[in-house]
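In structure tokens, one chain follows: the form predicted alone.
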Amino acid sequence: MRIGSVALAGNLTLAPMAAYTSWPFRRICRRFGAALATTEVVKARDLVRRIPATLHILDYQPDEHPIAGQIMSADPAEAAEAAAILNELGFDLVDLNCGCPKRRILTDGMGGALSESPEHTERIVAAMVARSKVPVTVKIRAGRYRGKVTAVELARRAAGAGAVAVCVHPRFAEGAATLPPDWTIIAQVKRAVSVPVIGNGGIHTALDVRRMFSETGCDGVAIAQAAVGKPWIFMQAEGLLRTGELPPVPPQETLRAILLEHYAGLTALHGERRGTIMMRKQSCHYAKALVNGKKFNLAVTKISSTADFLRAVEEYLGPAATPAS
């Protein structure tokens, strides 16, 4: 797939999730096959600002390359400009959300609330492509209120003002969080389009990714929640894409390499008993493949240092494990 400039080596991608999507993370599902990596997302403000919190959000890797930085704002100019300082950082691309759901972003008119106003929301691209040298990118929902769908028309709006692709969530920012994504709405933006269209929302397994493809034609997938705690996914999603054949999880002791991989780099980049304490949201979802799973995430739930963490694993996933079935 080819997102402007930018060639791909695939159509998988691993899409933004604040709190999961840090460097140690995509590191991990870049070398399972994602394509692409788009950091957590950033207000732009506090990115014009460059408050310090803000740019450790989008510390990578040299070998992330290439790699997305994702941002959000209501305001053109501020848009721009914080595009600007994402080409300085050596980002690839350059994304803006058009879909976060949360309360506080919808009051402030961004992420999910720009779904309401195309024609502002194109304003905010048209800037961005202005001030950008890398490749523009949006993400965008369903719409903004349940039943009103604005994503075609913001897609088209989008794509006219300069974004080289969109990635659908095919879910309302407001008043449908529990109901499943309509996935004909991607193949809509799809058939509305002549740029990428990425699908997002509703991947559980490497055949949902397939799925995907097939009922909506979309040209990429982008894989969120599903990832967590089972990277090996995109391998999964590529092999069974590639020769039919759904390719088995790792052994236990792969799948124990990972996890701790994941950990050595959450404390490297947040420090010993911060990226401990992080390394527990993670550890739950990687025990549902691990045999003792259950077993080590109950260890884990209170401890904050490495020894303990490190402890806890030799005890609970130790070598005589086997795979998860």
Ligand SMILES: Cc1cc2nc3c(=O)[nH]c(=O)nc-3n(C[C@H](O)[C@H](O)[C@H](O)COP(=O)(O)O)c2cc1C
Given for the second form:
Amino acid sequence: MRIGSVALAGNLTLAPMAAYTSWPFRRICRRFGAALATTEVVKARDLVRRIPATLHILDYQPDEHPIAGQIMSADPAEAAEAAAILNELGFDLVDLNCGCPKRRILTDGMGGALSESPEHTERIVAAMVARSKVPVTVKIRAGRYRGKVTAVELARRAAGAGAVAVCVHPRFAEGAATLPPDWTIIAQVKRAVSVPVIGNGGIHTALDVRRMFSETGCDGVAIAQAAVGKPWIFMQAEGLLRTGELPPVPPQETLRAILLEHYAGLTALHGERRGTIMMRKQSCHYAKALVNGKKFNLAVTKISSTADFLRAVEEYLGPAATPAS
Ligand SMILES: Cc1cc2nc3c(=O)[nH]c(=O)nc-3n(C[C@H](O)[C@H](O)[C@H](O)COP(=O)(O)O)c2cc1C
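Next up, the form predicted together with the named molecule, please; the one we just looked at was the form predicted alone.
Below, the chain from earlier opens the complete complex, with every other chain and molecule after it.
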């Protein structure tokens, strides 16, 4: 898949997830075949003020290119300035979040609130494109309010303003969080624009990835929650699409090595204490695929140091290795 001037090695991407898609997890997913990953969303306002915590969220590693940085904003000038800063920070793509459903974000006119106003979104995208040397993309919802689909209009206007790809998560920002995504909206957007359309939402297995391609005609598929605790879903989906056969889950030794790498990354990024606490949340997802996973996860809920983590790995998952840096 090609996104503007950026050629990707495949057509599967890791969708952004706040509190999950920091570089330790992104790198693991990239190695399993995600052709592109996006940072967690940051507010353009905070980026323009260069708030250290915001810059920290945008940390990435040299081997992560191509990488997309995601912002949210309700203001064209501010979004444009933030896009310029993402360029300065070395991002290969700049993505505008038009989907965040959090109440405070909607009240501020950002994220999913943009779906309500395609004309305003068009102005924001145009301003970003004018200030960005790298391609600008958008990630949109079906619409803001349940039943009021604006995705097609939004995608048309964003592409008209210079966005070079549209990622569509076809749920509404308000009032329908529990409903399944409506993939027919991805197909409608695909028919309406000539830029690549990346479908997203409701992928649980590699088989769903194949189904989304065939049912919607999308150019790429973005996976979010299904990659958490099973980043090998990218390898499985890629193998399934290429050969028609579903590759097996990697062996326990590989899973253990991934856990150790993920942990080492989180502690490098956040320090031992916070990284360890963050790993608790990750371990319960990995546990589902692990032999002894339940016992391992129970042990990890109580850990607070690297020594505790390595002990739990050694006790339940076999000999502990030194975490990779
Ligand atoms: C914990 C969590 C955090 C998320 N954070 C972001 C974000 O920062 N930016 C964004 O565009 N979408 C975010 N999303 C939405 C996902 O990218 C994706 O659109 C959604 O989860 C549907 O895809 P899935 O069914 O594969 O999970 C988040 C979703 C979750 C569950």
